[in-house]
Ligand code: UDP
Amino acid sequence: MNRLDQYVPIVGEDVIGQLRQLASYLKGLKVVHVNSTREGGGVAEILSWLIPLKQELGIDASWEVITGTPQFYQCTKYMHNALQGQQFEIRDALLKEYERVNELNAESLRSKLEEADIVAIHDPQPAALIEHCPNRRGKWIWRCHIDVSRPYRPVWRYLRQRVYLYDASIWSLSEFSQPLPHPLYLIAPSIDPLSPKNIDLDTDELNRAYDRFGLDPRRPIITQVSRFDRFKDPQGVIRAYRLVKAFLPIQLVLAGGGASDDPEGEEVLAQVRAIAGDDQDIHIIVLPSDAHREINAIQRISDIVVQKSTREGFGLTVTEAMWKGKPVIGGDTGGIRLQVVNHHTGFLVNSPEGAALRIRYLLKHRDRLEEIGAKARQFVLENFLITRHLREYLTLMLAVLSGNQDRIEEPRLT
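In the form predicted alone, let's see this chain only.
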């Protein structure tokens, strides 16, 4: 059985048939995705699922990863923060390094990128590649996974000069976008229900997770899974935990790791450890980027999952927890709002005090906890699985290749 057929018991035969029908117009199409890391973070996870599925549908899809220097990643981290609203003045020397690294990567990738029918560039890191591919014959799409609704304007103006050159751009939510001279498309991220991070686990494996991470199965577990990043507000999660612990005997898990293109992770992790102090019920679990089953098990043995981000492009950890039937208490921001329907699939909060209030409510009302968890799983089934994501990518490719046609009769690959 090929991989697409394995989704039939989850989403139904009609959904898979529709994917094959759409892809029949795109067979042989050369599609190249480019980002800045092969592991760590949601973009790399999504590409690791999407590329094989596109290949199975007959599309010549590939995935390239640019390499950079520490100064390059420092620049793109500042750029990421500034695009999400922080006032970061990026020194000219760092911007020149950003441009130099993109030029060097373009030299090694140029022939492949210029020959592709569609090139999808993910986020700011490789956005300047387009300037160094003057003989490109296909369509270039910039895929922005972050919230650019209120950017620090000098940094956005700098990046916009590069994004302006693209034929289209993709955003997770309409409010994340900025005006551009090309078509803007909306595609929300997704999870793969067949991935090690999301498949069902047996009781023995879950019991081993309690032992491995030193957790007490008799007391409630509150968990946040995320990179150690200031925008994920792990300090606020610890504050909420302490407010609840004054009334209930709970445990807190902060699990995650870093990404190769995020130089601030170690600094944030050190701050979190300092704030946690010697509290034996705060479990800070640093995991490698491929610890998918471990994350799966931690989410499944948790009573409540928290994602108290202050800014969030989408938040795939929210989707993962909801798929496992867990109510999510999330920051009232970005893509979390798209997933957490307040009082139905979880709760939206704006402060540690608000998070603590909702945690106490759910732990005191177990029937509501289970009801919200069931609604959360159904919501993900209907909206945020990889099959929906793939369908929208296929539809977008047809639209981009067809230009201004009112009706698509045949694919236009040249």
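Numbering follows the first chain given and starts at 1. A quick note: this is a predicted structure, and the numbers were derived from the prediction, not measured. What changes on going to the form predicted in complex with this ligand:
Of the listed residues 188, 160, 86, 174, the one positioned at a hinge between rigid parts between these two forms is 188; the rest lie more than 12 positions from any hinge. The smaller of the two rigid parts turns by 14° against the larger between these two forms, as judged from C-alpha superpositions.
Starting from the form predicted alone shown above, please give the structure in the form predicted in complex with this ligand.
Below you will find a single chain and nothing else.
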């Protein structure tokens, strides 16, 4: 069975039929996606399923990855932080390196990029390629995966000089975007229900997870899965847990990735360990980055999932938990607001006290916990699965190629 057909039992035949219908206008279209890493991070994850699905639909899609120098990545990291609001002046020498690396990559990719019908450039790293493709004949789209709602102005102005050359841009949330002289599109991220992170697991595997992580199946489990990052507020989660623990015999799981390559991650992890002290019911579980089934199992054996971030781009962990029928208690910020409809698919909170109140409420009202969990799953089914994401990409490609035409009659391949 081909990949798309495997989604039929989840989303229904019509959804897949619609994708095929939309794609019929785009057959043979040359589409090139460019980002800066083949693995690690949400962008690479999305591209790794998006490209094969587009190919299966008859689109000539490919994925190119630019290569850079340590100074280049230093520069783009500063850029990333500044675009997300950090006041930071980037030295000219680093910006020159950014430009040089983009020029070098453009040399090797130029013919492919100039021949493509659509080029999708992801994030700031390869954004300057466009300047070095003067004979481009297709439409160029800049896909921004980060929150540029309150950027450090000088850095945004620098990047904007490149971004304004594009024919369109895509953003995850309207509030993350900036005014630009081309059409701006909104496409929210999504999860793949068939990936190891989200696929159904059998009871044996779930039972093994209790044993493996030393959890008691008879007592409620409250979980937060996230990198050890201050913006994810793990300390606030522990505080909420303690407020609940005074009344109910709960267990807390804080599951996060290995922090060895991230000095700040290690520091936050050390602080979290210190705050947890010798409490046997706080389980800090550090997992390798490919422990997808383990995270899946932990989310499934939890009663409630918390994502108490104080700043959050989208929060795939929220989507993943909701898909597993878990009510999510999330920080009232960024993309969490898009997913957690307060009192319906979960609760939005602004403090550890608020989180504690909602945890107690849900544990005391199991019927509400089930009801909210079921609504959460349905909400993800309707809004945040990759089939919706793919449909929006296909629609966008049609829109970009059709310009101001009122009707889309037939493929317009140049």
